[in-house]
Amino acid sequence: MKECLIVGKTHAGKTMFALNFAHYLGVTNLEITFRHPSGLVGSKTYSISAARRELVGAAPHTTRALQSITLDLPVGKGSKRCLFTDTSGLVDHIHADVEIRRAIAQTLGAIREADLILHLIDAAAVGLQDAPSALGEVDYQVAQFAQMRTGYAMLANKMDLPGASVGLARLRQEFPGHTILPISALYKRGFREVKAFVQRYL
């Protein structure tokens, strides 16, 4: 089973995307496996609404482990399973909290192993300032590393917010040749295109 890793900076909308994409595919109750940096592994079953309440938060670094959901996607006349893994938010500096540093290191290690990478970027934030300032070094490094592999797409998230269209245009100018898909993780917009992209590599 292939693994699709969902990466990006804090507040890019990774967890909301993972949960709402599962809902878009028809999942109402899901089992999430948590793989902690310490090596501890556990799982818990949620309804979609309960998962949103517990796992999505306004504070940065709400996600501090790899959180995986197994999803079935239609491929041809059948379907294929894919492990969608949400990750800890990346930052441009060395975080003071050792637990968060370990979670980020776990994310960076997972990037090297993943079959597919969905890289979420806050397009609205990019629309409010120039792309280099909004993105920071970490997004550039992920984009440069992942572009060398097949199965990488940049998801320009928060297209429902003011300034996101400007941000999308700036991303396309900044990363020519990259696959960039505009989405709203909150309102499930652009998910058909994301599903088609993932299906291509299963």
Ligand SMILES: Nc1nc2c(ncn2[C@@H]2O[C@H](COP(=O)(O)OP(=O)(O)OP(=O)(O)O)[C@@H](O)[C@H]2O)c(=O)[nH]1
The other form holds:
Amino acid sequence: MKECLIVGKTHAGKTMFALNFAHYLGVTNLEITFRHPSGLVGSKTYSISAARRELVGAAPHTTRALQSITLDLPVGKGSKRCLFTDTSGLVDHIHADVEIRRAIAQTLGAIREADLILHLIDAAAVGLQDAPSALGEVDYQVAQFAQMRTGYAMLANKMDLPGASVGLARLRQEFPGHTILPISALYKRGFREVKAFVQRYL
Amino acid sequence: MARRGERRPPVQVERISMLVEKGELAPPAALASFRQTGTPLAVSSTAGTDSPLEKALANLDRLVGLKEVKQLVHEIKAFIEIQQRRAQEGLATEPLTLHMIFKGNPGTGKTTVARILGCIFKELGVLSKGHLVEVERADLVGEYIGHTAQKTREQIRKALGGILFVDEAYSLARGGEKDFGKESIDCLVKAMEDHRDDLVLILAGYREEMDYFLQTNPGLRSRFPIRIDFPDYTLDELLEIAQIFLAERDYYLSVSAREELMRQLQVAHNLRHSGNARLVRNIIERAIRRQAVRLSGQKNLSRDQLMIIERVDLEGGAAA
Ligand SMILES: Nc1nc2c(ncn2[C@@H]2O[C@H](COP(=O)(O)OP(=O)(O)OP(=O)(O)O)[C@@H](O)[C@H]2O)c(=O)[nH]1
Ligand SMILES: [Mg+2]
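Having looked at the form predicted on its own, could you now put up the form predicted together with this ligand?
Let's see the whole complex now, leading with the same chain.
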């Protein structure tokens, strides 16, 4: 089974996207497998609203494990199973909290092994220097790294917010030649394009 | 730029993750180091078992840009292999004439590709050693009668079993009939006949000059059936070359340094010094020295600070 990894800076909206995209594909009971940096593995089933309430963060660094959902996507006449994995958010600098550093190290390891990478960027925060989800070094490095592989797209998230279209224009300019899909994880906008992109690589 | 084909052994992935966890490496630097290990895990995990031939081809494919060059090299390889298989089956075979013309500006990857071809030919059993001997007019042409033949033969002897790469080959035809360059050409042509089984000759140089050279020396044209064009690099390719060059040396560019580099490459592009990987290398080497100056004298430098090239390190361009 192929693994599609959702990565990006912290607070970019990765978890919101993972949950709402699963819901968009018709999954109502979300069975999420947690792989913690410590090596512990567990799983729990949520309703979509409970999942959003418990897993989407008001503050950065909410996600601290690899959180996977198995999704079935129609491909050709049948369907293909794929592991959608949400990850702990990245930062540009060395974080002071060792737990967060450990979670990030886990994300980085997963990036090397993923079959497909969806790189979330907070389009509304592209130019905001101080926001945790502002476009940063690590985004450029993810793009550079992922360029060497076939399945890689940037998802410009939070397109519902003011300033996001300016951010999107800037992303297009910064990353020519990359696939950039504008979405709103919150309002499930642009998901059809994401689905088509993922299907192409399964 | 000869160094494009060279790569250091992969750094250990586990170690990189550990450094991130220990707080000694920032995530962007970790990703930059990952890139240094080349292809993603799925491929690199089999790297240990790769044959030298596969490695040579992987090195070729890893070069930035050069799409057509790569394709041609793969075609040549396939042709050699099929000819060998046909020979085994007793089928008629084409004689293998692998002498080549490389056309393109300096710094477009000609030498690097020639070196990789040497490895490939060795692995395919076409050449016994596969090494590359790079020469130019001064190495071949002498000052008095007989001197030229002696010098040229000396270089041919060194190149036996490998590739003799003549840079700016058209300069051999400079100076007209009386010039000793002509004698050198004759010598090279004779060597191609005498050592047809264990010597490959590559004549390289600027596109227009090479075209003129071949037009005015029609006898040479048929002896060099393979012609490869090396186009100038695009801006994006130059940036990628810079980033690979840096990653191989455990450096990376900050966002604003990247912008500054792009700006400088754009300026060079407008001035038509474009497509030149050597220019990129000069800019980067200078930035690395300037970063050292900027950091020297500072205490408590983090690993990240030691790796990052900032905008100020690039300002002032490649000039010394
Ligand atoms: N307006 C708007 N807000 C969004 C969108 N997607 C996510 N958010 C908000 O952004 C914040 C962060 O969302 P998360 O999904 O937790 O972000 P994350 O990338 O998983 O962050 P970490 O796991 O903490 O690294 C939350 O307050 C979300 O409600 C969107 O499309 N539009
Ligand atoms: Mg999250």
